[in-house]
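Encoded as structure tokens, the following chain is the form predicted on its own, with no partner shown.
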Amino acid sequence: MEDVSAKFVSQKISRTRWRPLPAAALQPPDLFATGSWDNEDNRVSIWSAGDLGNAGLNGEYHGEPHLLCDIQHNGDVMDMQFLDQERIVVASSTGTVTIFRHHQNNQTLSANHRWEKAHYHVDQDTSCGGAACTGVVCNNPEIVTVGEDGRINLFRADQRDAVRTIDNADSSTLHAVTFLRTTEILTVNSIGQLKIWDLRQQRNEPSQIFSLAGDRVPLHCVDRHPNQQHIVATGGQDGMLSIWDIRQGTMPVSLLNAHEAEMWEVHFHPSDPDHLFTCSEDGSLWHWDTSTNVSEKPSFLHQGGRSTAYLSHSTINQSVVSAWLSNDPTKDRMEITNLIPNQTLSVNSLDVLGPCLVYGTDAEAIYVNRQLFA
């Protein structure tokens, strides 16, 4: 794939986010950020995706991602997501979190805030016991977090408690966490079950739960769909992709066979939703393609906030609802694509925003997709 830049960089990749771009914003993103993991010496990472300008004749891509600035991280980084356009928010295998910021005048990373042991097993205070903090979500200045010993946290970036911490949250390892709306959020567990949580109520009880029928296979991974909150995807250890609609029933509305191994990540793309990417321990990389037809294809060259996909309501809102949705997607109108044909190693991580994808692996390496609908 020649539109596809690779970076060899020492390091097993866990975790890889493009830095958000500003509302009004024209040009593709052009930063991101990385985490490691197993090494002996793990780091937090901010790239260059590589310039533009060297494009070829052909218009073809050739420059590669170059490091800006990096940090030593504690512990294996288990998720990291923006706060913003300076700040990560990062999660630690050691249970700690910590806020990094970076400067781009000088092009340096400085731990800006950092919450220790913000997950834990036994006993904040003591020296060991912490527990890996799986999962992190922003919406800002809000921060959550969830991790291996079933607890909720509910940070504000600007306060240095946690506003609010549900302790017994689950019984099982939370593995991952995401926003529905500003006040409610969804967890995954390692027992096949979706939570949600109403953040305005106190009672520190889920108002509804989801589950896998029968295996009980642990999840992985969510995302909520950015337009139709009500639609999520979930990953897990079976490989499989499960769609659910929460407005009704407890079951997943449809189950697609997807990888032969973990799924690590689910995406939906930020503003055109009909696309979705999953990655894999098996080593690959899939994008599910819903739009029922070519010429609808929103534009790609608004891509700040989320307001500007270019969607006719009346057409794609319908065909994507019923595309996600309908029973048995993959019949009428679902393309499927593995981006990496002959990769090896697991895929921790992607993440994708405009016409660009960027992908971490543990054969220590990071990719950059600059048209990914080319």
Given for the second form:
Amino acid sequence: MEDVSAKFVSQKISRTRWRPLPAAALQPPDLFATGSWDNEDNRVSIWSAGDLGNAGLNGEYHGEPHLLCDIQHNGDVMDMQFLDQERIVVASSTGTVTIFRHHQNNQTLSANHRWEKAHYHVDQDTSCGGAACTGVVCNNPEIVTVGEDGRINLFRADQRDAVRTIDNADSSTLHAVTFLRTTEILTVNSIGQLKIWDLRQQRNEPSQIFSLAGDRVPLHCVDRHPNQQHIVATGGQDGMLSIWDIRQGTMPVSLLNAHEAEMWEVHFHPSDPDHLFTCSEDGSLWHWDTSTNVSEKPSFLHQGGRSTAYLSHSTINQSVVSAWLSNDPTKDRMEITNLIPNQTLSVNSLDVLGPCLVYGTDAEAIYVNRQLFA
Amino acid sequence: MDEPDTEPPLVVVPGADPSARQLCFAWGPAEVLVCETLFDRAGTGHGAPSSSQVFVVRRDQDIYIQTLRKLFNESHGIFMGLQRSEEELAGKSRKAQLVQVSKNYRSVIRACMEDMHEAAVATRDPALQGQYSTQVSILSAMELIWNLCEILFVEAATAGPLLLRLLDWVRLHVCDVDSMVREVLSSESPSKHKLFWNVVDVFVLQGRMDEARHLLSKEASANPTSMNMYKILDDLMKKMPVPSVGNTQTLTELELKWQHWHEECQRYLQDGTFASNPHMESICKILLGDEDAILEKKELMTTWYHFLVTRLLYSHPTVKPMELRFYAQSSMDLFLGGESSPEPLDLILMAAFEFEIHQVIKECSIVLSNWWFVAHLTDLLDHCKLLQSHNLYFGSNMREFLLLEYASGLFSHHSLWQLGVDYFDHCPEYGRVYLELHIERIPLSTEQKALKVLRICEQRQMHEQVRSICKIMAMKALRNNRLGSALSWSIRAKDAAFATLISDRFLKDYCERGCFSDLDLIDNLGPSMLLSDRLTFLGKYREFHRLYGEKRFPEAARLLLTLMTAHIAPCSFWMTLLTDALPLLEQKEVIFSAEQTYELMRCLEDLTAGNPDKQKFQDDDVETTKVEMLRLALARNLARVIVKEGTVEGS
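Moving on from the form predicted on its own, kindly provide the form predicted in complex with its partner chain as a structure.
Then the entire complex follows, led off by the chain already shown.
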């Protein structure tokens, strides 16, 4: 596919994130950050998506991503997110949470603030070992982190100490976290549970627990529908995509068979939430499209080399019309496209913004697709 | 067993001093650990205490070069594609496919070379620069060898096209003269340039006739007097018959034409047409394939294999693959002229020209500092079905041996181990064993990494390794007091013994603190509860507490009794269970039936009888009070229940 540019970067990529666009921006995103894992010396890097100077009239970009700056990072980058235009919060396998600042005038990165051992184990010898921080989510200035120690931390970007810490929030490993509303967060853990936490309450208990029936398949990622906050998507160890309606029930509304191995990330498209993207250990990246009204809309995804499948899914009758929950017969089909044929190694991370997709793999390559809806 | 062909290379370990004391070593998968011993050189006395250093000596150094990681990763994709493409196509299209694969490999080498070159230019550190330049030359040699192997073995070009391919090969790789060509062409009037004739010669030597004629025409227009001479030479060069790829003419036709053209050249040379211009005369001699004339241009050719191809072009254009060896050998001898001895690269290329595939691979293995090249090349040649007959006296076959070596190297790398997995997968005989041994040695720093390793093992049904990884992770979690995590891991490994151990920890914690931790996990055990008896008990006991909390006393009582009578509860826990029964016995309404009360009493007696008052002297008072309280409660309950049941039945 000629609209995808790739670059081999000599480090396994664990996270890729677009820099958020300023509110009024019309251009597609141009900068993204990556984090590496499993290296002797891991790095956080800022990349330019392509050669902006050569942008043609049609908004076509040429050239592969190129490195603007990078900085050494202690431990694997487990998760990261932009706090604002300049600052990135990075979660480390050492349990440290760091805010890096990207100085755009001289293209350098520097550590802005660091919470050492935000996540830690209290082991039997009373010496504190760091525990991997597995997930981070920001809602400037608030930062929430979760970790293998089952702890939830709430930080504020400008404060030295944690605002709130819930020790032993979960008896198993927390894998990911996201904001539900400004005061509520969602976490997923390694025994197949989705929990809602209300940070206003002083009780150290989740306000609601949802769980997968039966096999307790670990959940690895979670994302919330950008407009309809009751719709939540999670991805599990068996590659299954679950859609939850958190207003009712304690079980997922629909379970969609997806990847063959761990689903590492799931993202609703931020401005076009009929589209969803998932990536997996099996080396595939799927585009789920519920916007297609199969009969009328010409399918732009039927391109050579891509495998397209229709999946029919039954859902519970909903009063609110949402493509993800409804069982309206015309929308009862979902178009699913694998964007990476023949990849063998894990796709660890993806991010979508506007018409652009960026993803990183264990094959030490980053890929940028600038015309997702071409 | 064969004798080694060459002396094994000497590796100097910086810091170790073998002259002072003996070294000892231990083999690892891809590394050797070396350290100094107490023994001195003579091996008798004990010298001064040795240095406390241990050295790690690695065989496959190139694995650790940052820029080459691109080569490893990208070629991994090509390798996997090649294994997948297995035998679908037959005949010609299969060959085209294999040639394409070979080209892909080469383009990866080239891309890597460019990166390395850029890095060399960008860096200011001279040592680093030297290192990069060495790498560039190694990569370029690899590409040179690969390309020749592609022509001779993968594509197996036949007489005619063979020469065209060899010409392309020379043009692509002899780039020392390129700068000279550029300089001359970009000058104002090329024909006045002092290197003009050199450039023309280069073009002729490389068979680039059109470019040579173009240059000559410029010179001709500057010298109207010798116009005729130029025209004749131009005509000769134009008419030169070349093998065509399109195969419209047969070889015999070509040979006839060529013979005719050759005679024409001969005629012009003999009648002295070019006598007035030594440059043109020498070109004509070259066209005639005159070895001495060609050898005179040694500096312009720089290598013997260029000489070989030029010589073939002008003396034997329809050379057959099998005839190459004679020309190659004599060309090398002529070119080197006994002045210098052939270098390893020359020997490798010579072996290729001689179609000694195994010799090529052997020499490459000895000379190159990585296994990447031989492993991938051998695999490709194996897919071309060129290596079947060869069996080693060790391991299975050469392809597998080399792939195993390469993949083992990858596994010794902290980050590239993931690539190694797929290579092991495609080694039918020993791949699995290697993978099993290597995968267990991957350090599991985070759960995510453990999950990735686990997935690799699960996909391949490596149950033993799955168990061991889960156990390691469970042990880690236990050490960190993460009982919930530990239990999850042991459930995943279906490790009953470990689940029992953790359940005991849970119960111990409960006894100490009076409440359960990690309720979210224990309440959600589901079918995994059946993994071990103790875990079942833990789950059921927690269920009892829940029922009790929900004031569903009869159900709670029944469950409690079952836990003891069905021997689900460990004996050590019976006292706790009986104590738990106390509040139920003291409830206002009667909960235990007469029969259940008898059962409870029997349990209590079993416990006290089987546990004579030997242990716990300090707790004696507490224990006896407890037992007595229980007996009292049981008796009272029995009285109440007899009355109740009597009245109910009586009425």
